[in-house]
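A lone chain, given as structure tokens: the form predicted alone.
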Amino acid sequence: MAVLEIRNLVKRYGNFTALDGIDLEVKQGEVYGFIGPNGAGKTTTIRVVLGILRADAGEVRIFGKDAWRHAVELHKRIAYVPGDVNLWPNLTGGEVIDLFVRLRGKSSAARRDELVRRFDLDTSKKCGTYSKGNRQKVALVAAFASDADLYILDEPTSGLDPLMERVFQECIAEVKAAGKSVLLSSHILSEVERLCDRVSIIRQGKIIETGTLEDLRHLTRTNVRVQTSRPIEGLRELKGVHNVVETERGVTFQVDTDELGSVISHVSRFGILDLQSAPPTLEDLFMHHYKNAGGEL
């Protein structure tokens, strides 16, 4: 069942088209990655989903209801964390967390206290004294302490140290196990790769690829390192082979995935002593698209 449905979404600012026919669907119990460089349209999409901006065309439905007309009602079932959290400077972190949680109506004091401990947050301090990382912690504790059905997270770990990023990833796994849905916008590709079931790549306001990582990995190259008993002849001339580098430990190169079988067959004729291969990462996929399009990151 689809929790979030975006169909042919268009948003313009004067003559500039920020979103040009976006299609996206998040299913129940799914963690969905939404990646792209700054200015690609991620935050604009999220603001339309939240009912902060009104679309010029297209449709956004959350739990089957129109995101603009039913925004107030829908927000009771949504937890949102922006990438740059602004808080009331004269309230303590604990007061802000309690306010956000009460607005959503469903919460657990025990869960709140557990999250405060896990994120190592001093809730007695005024928000005006918090660092960026601590402001993010306040928003994350408030989000995960509420019993939301859809978590919309826009660069949520900005400002967190690696230890707190790990706590965040644990929280994502917990809400997923509880059958909740997550839309995660992030520029930390390793984070998206580790957490997400499916991914959409956005460029200049358009979705250019969507699928699981396994679906998308055919689009780029596999990294190979091989050591052989004899020098490999003709490797650079083989179809699909790129970036051949000879080292003391053998030869490293990249190969188009659909040519991998024939390349390994050729290499095996020279006596393989050691062979290591790694599938393309999400970062490889991302860079592949932007380089091919002449895009700038």
Ligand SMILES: Nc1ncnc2c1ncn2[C@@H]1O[C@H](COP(=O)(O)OP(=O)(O)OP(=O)(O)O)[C@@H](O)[C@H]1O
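Here, rigid core means the biggest group of C-alpha atoms that superpose within 1.5 Å across both forms. Small disclaimer: the values here were computed from a predicted structure and weren't measured. Positions refer to the first chain, counted from 1. Compared with the form predicted in complex with this ligand:
Superposition on the rigid core between these two forms places the CA atom of Q227 2 Å or more away from its counterpart. Superposed on the core, the two forms barely differ at G41: its CA moves less than 2 Å between these two forms. Once the cores line up, the CA of R236 ends up 2 angstroms or more apart between these two forms.
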Given for the second form:
Amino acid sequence: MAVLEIRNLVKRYGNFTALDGIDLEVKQGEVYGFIGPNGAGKTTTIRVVLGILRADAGEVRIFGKDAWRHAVELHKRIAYVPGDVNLWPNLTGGEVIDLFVRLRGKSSAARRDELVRRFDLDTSKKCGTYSKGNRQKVALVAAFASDADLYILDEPTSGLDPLMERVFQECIAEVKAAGKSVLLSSHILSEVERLCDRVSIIRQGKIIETGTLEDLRHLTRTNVRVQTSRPIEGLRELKGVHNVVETERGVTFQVDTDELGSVISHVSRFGILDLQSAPPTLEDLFMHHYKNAGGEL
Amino acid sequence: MLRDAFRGTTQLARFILRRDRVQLPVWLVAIVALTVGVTASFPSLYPTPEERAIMAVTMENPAVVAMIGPIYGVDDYTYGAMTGNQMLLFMVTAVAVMNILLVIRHTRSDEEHGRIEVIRSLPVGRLAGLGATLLVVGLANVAVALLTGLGLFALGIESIDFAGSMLFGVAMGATGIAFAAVTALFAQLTETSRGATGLSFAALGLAYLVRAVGDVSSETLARLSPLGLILRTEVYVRNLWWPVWVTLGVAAVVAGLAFYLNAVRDLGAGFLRARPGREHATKFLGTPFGLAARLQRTSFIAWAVALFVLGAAYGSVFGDLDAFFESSEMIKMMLPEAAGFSLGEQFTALVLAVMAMFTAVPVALLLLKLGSEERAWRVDTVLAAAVSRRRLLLSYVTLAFLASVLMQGLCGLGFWLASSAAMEEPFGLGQIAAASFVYLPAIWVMLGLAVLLLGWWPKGTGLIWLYIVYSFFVVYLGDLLRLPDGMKRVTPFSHVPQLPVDAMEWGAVAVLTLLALVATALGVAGYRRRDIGV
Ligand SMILES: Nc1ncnc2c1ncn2[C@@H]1O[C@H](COP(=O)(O)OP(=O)(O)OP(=O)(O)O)[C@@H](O)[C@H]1O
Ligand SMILES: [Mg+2]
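Now the other one: the form predicted in complex with this ligand, given that the block above is the form predicted alone.
Up next: the whole complex, starting with the chain shown before.
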């Protein structure tokens, strides 16, 4: 069953269309990556999903129920970490964590204290004195301390140090192992690559690509460097080969991933001495899609 | 060294002018137009010297003196004397409010939002930010002074001469500068703009109270308050300038202190330090209501105390009032006891109406906190938890409702305690309680309207303040300024029976309560369907 289902979602701010027919589906037990450039509409989508903004058209269902009408009931099963964590300057981190956990309903004191320890958070400080990363930790502890079924995280790690980033990834793994679902919006592509089962790329209010990382890789190019005993003939003319560069240590080029097989068999005829191929990183993917979809990046 | 510290002041000042290019002119025009406009209406309101003389006697009454300040030139109550007596305190207070808001906006508020940090990274001196703010605000006060002075003189009313008009304007400007300096100082002390704003308004309120008590009972005490001091200029009567010089001198010292503190402290820090707090929330802080109450605990208590003191301050003048009535044959003639009520009772009714409007302020503030929470993007996370919009909004409504009852009660209690101590034949507690609580429905109408605005037009919630000020104006000054009845009818406060003078009217009270309920219900309905944070 789909935990979160978005169909043809449209959201306008005045006459500016921020979301222009978004479709998205998060399945049970899945970590779903949601990436796209600044101002693409990720936060807007998430705020509609949470019933904070009202959709102008389309449908958002969580656990099969309408996200706007059943917001309160649904939120008992949702944990959310906002992109900009705004906290009350005169409450302490500990107070805020307890507040959120209680407002959500189910909680476990042991789990809370364990998370506070793991994220290394001083809960006796007033939120007004926290750094950005510490405010984010407050929101993360509050989210992971509640026993939710869907975690909605909007750039949750943009202020975390590498150590804390690691703790975060462990938390996601634990949540996933428990069969919970996660919607993760992020600009840290290595993080998305490591954590997410499926990814959607959004650009100017439209989803331009969706699929597993494997699926998406097929849509782009693999980087290849090869050294052969004889010069490779006709490489540039081959279908799907791009950016051929001769270096002292062989030739580097990029191959459309679905042409990889035929290109390699052509190259092998010239006596391969050394061959390295790197799958496209999410970053390559990202660039590829931005450039393709409109070209004005 | 000092030049380095102020480097970039003029550029920053220009930047501030650009940011406030709408706000500043609106303040200036509103303040000058109000002063000149009301003054211009005096000749048509009180055309004959006899009427002015009767007015003067009314103004001598200690209850009125406590509210608007001492009267000078009773024997020859010219239009000028009238202007100074009836307008100066109000206008000076309005200018003080303008200064507090402007200074906070460009100092602690900017700092809190991290906007000063970017500027500090540029080749700009440490004191340039504060310097530019005080420069711009200072110029605004000079503009207030000149425009008001010239505007009043341009009316061409015989007793409103050039010397008096300029002094009137300068008195406003000087008090403005003094409050700008005081606010600049508080902005250094606290770490948050809320704290600084609270302290500054508390200082203004204290100045008003000290003046009220002082004007009635002790000249020395009155002069200790900047508001009391500036009234000692006796504009249009004796035109004394020394209070202006003293005010400006004190302002310079306070501003110097603010600059000193600004220079020695860290960016973002204050001198009233935050202590470490609880690691766990108390039981109480686990519901939207608990949160609403916890967030506003301090201001709730502060307002409760302030209203109690305000009630007591008004009550305390009643001792002098008796003596005053005894001595004044004219008052006795003017207001014969035909209605069967003493003057004391009539003034009680007016004072309670005024206090009810003061109570409406914290009630609306407590509710509209939800709007400022939304603007600070803190409502999202609460709604993302299992909290319905209705429950969230009704938590704030409940808190405001409780405040209305409690604060009206405290205000009335303070009034009763002080007046019983001062009077020979005190009022009954029940009498005062009834006269106080009968205003609750009118306060609830204000609360309902605030909910309505928040639900449908959150950008317009400021209108509630305009409405409260308007109500204050027509109820309190309506009779004095002989405003048309139609103007009075559009505020809920004028429909409340003024106990003990009027008879109880359950009908009016019921209609107001119903209006409040309908407005609240509509507001909740709107809040449930609109976007949050747009
Ligand atoms: N309240 C608003 N009024 C008008 N336009 C808005 C509002 N909020 C967002 N937008 C616009 O909607 C678009 C989508 O914004 P959104 O915040 O969803 O982007 P995002 O993908 O989260 O970006 P980022 O990666 O920077 O967080 C942007 O062009 C933004 O300017
Ligand atoms: Mg965003």
